[in-house]
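Take a look at this single chain, the form predicted alone, given in structure tokens.
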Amino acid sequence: MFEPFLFNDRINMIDFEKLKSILTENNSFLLTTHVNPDADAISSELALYFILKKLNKQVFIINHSATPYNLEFLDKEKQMQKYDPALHDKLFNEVDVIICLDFNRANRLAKMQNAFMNSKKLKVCIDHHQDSEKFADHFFVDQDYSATGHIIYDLIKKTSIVKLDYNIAYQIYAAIMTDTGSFRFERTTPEIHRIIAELLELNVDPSEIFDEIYDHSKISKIKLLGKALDSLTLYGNGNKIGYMTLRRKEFEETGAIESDTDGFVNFSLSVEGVCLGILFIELKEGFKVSFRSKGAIPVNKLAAEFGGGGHTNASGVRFFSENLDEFVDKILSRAEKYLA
């Protein structure tokens, strides 16, 4: 079991020159991200892929999960591969560097974790989440960044490793837009808007990206959302906790998939008086829990109690073999403690 360690809060604590030297002095790279990737994860991989290709490097993108259907448009060159042990385990020992993007715990690699940990190759983590585990050789992590894609942007601006172009800007925009909640979350700063202005000057079309990600849902996703909303229950003193539960049978009934649940938990916070939202999702193997909060309620610490992590107001945890019913009351009880 890896012990988490804390980075300080100083902005720009990342040694970008060191990261640049790793990227320029090595020849082959394997890029990967967490199970069930979101847009920041996918776009950060692709932005870094375009940087490395500009440097004439050999690059592989191998992910545990298939790319969610609403994010497939980002991978126009079809570079992302879904992990197959027979095809990909050897790559973990053949490339010069393995780069992990947008996650801070090795178990977020799911079935890829053993191949990753057994590799003797240089391991790098680029991330913006809190409470990282020591699972890599080099960490380029700062929780003050709005998104991992934001870190990739600063790599370019602070080192001039390559020139920012349309392909890279497109990915960075998608990463920042989604991880700031369309520019409404806490880390939406004046700096973020200046960055976005620069990306738009490179002809990135914000309406196109938003439409592709949020307005191309399959009917199965909408039906699953209906079931999630139907399960919405208020809990605790003052009904300040709102939680929803999705069971495997509801995925089967609607034909929806796990990635369809992205963003569902936010609906619980739209209820008057609710300041902590929870979504329980039963999976084929185990279950996952998403936490969201308002104000200073640190759901990352709540998630950490169960082996998870994330940001102060947005965190989660995944259980790979445990039974959901045995944990719901326990998690709700612990969540209530954080309302104080």
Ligand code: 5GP
Given for the second form:
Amino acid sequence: MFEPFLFNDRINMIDFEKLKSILTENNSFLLTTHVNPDADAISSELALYFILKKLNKQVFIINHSATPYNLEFLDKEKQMQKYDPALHDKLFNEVDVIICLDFNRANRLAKMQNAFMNSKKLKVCIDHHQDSEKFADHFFVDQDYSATGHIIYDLIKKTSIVKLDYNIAYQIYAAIMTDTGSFRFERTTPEIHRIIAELLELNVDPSEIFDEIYDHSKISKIKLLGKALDSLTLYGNGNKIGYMTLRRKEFEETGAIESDTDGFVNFSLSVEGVCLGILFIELKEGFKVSFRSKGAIPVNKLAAEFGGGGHTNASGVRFFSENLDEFVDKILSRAEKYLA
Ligand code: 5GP
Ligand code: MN
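The block above covers the form predicted alone; next, return the form predicted in complex with guanosine-5'-monophosphate (5GP).
Entire complex below, previous chain first.
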């Protein structure tokens, strides 16, 4: 089994010229992202796809998970393929370069991890999360970026690899809008607003993209949100932790699916005084825990205690065959230690 090796130091210098040369000097590319992809994951892949197509390259986008239904509109050309070992394992050894977007640990590829690790082809990681594992040949990683899509924007700006056009701008807007929590998280800087202004000047319509992503929910999702909110419990000294739990039964009762839970955890931080929010989700296979925090509480470190990761204020972890109740108590008591 692959031994994880973590970079000790923060990596925050991206050599964009090097990235440009990898993109221009090779001919075929496989783009991929993490299990249960969010909008930044999908849009970064598509933005890079459009760049590579402008350079007349051969491009495949292969993801472990199907695209969530509210993000399908992003893939207007239907380029995204759901991983099928029989169809795609060969491809991992045929393309010149494999590019991982929006994640930094091989286990985020879930069932695709073996095909990836066994490939001898050049591996590239483009990402903005902390604590990268050394699972690729080249890293273009900087945790100060608001989104992986923001890194793609800078690739264009700093190297002029192609001209920024509407199709690319559309994806970059979706990536930055969602990963900044609609322009409210910490990395929402004057620079971000200047970038957004440029994207709007290319005719990107912000209400269209917001509406597609957030206001096309199935009723099952909203019913499931109701169940999550109903489960909200305050915990710890001073009630500073808010946690919610979703069980299989509640997915069955509402007809909702796993990807419908995207964003639910944020509601735990809406309660006055709560600065650490947790959502426990029972999946078809195993469990997922999402963490959110305010200020300097490093929930990526909390997630890392259990084998997960992420950012200072947003992190997560998956367990494959554990009993959730055991973990709820353990995680809550570890979470309390982060409040000091
Ligand atoms: P979410 O809770 O929205 O699924 O994820 C929040 C953040 O935590 C994301 O930036 C994501 O990359 C990271 N994250 C979520 N689940 C995992 C996991 O299982 N492992 C790692 N390393 N990071 C995760
Ligand atoms: Mn991201």
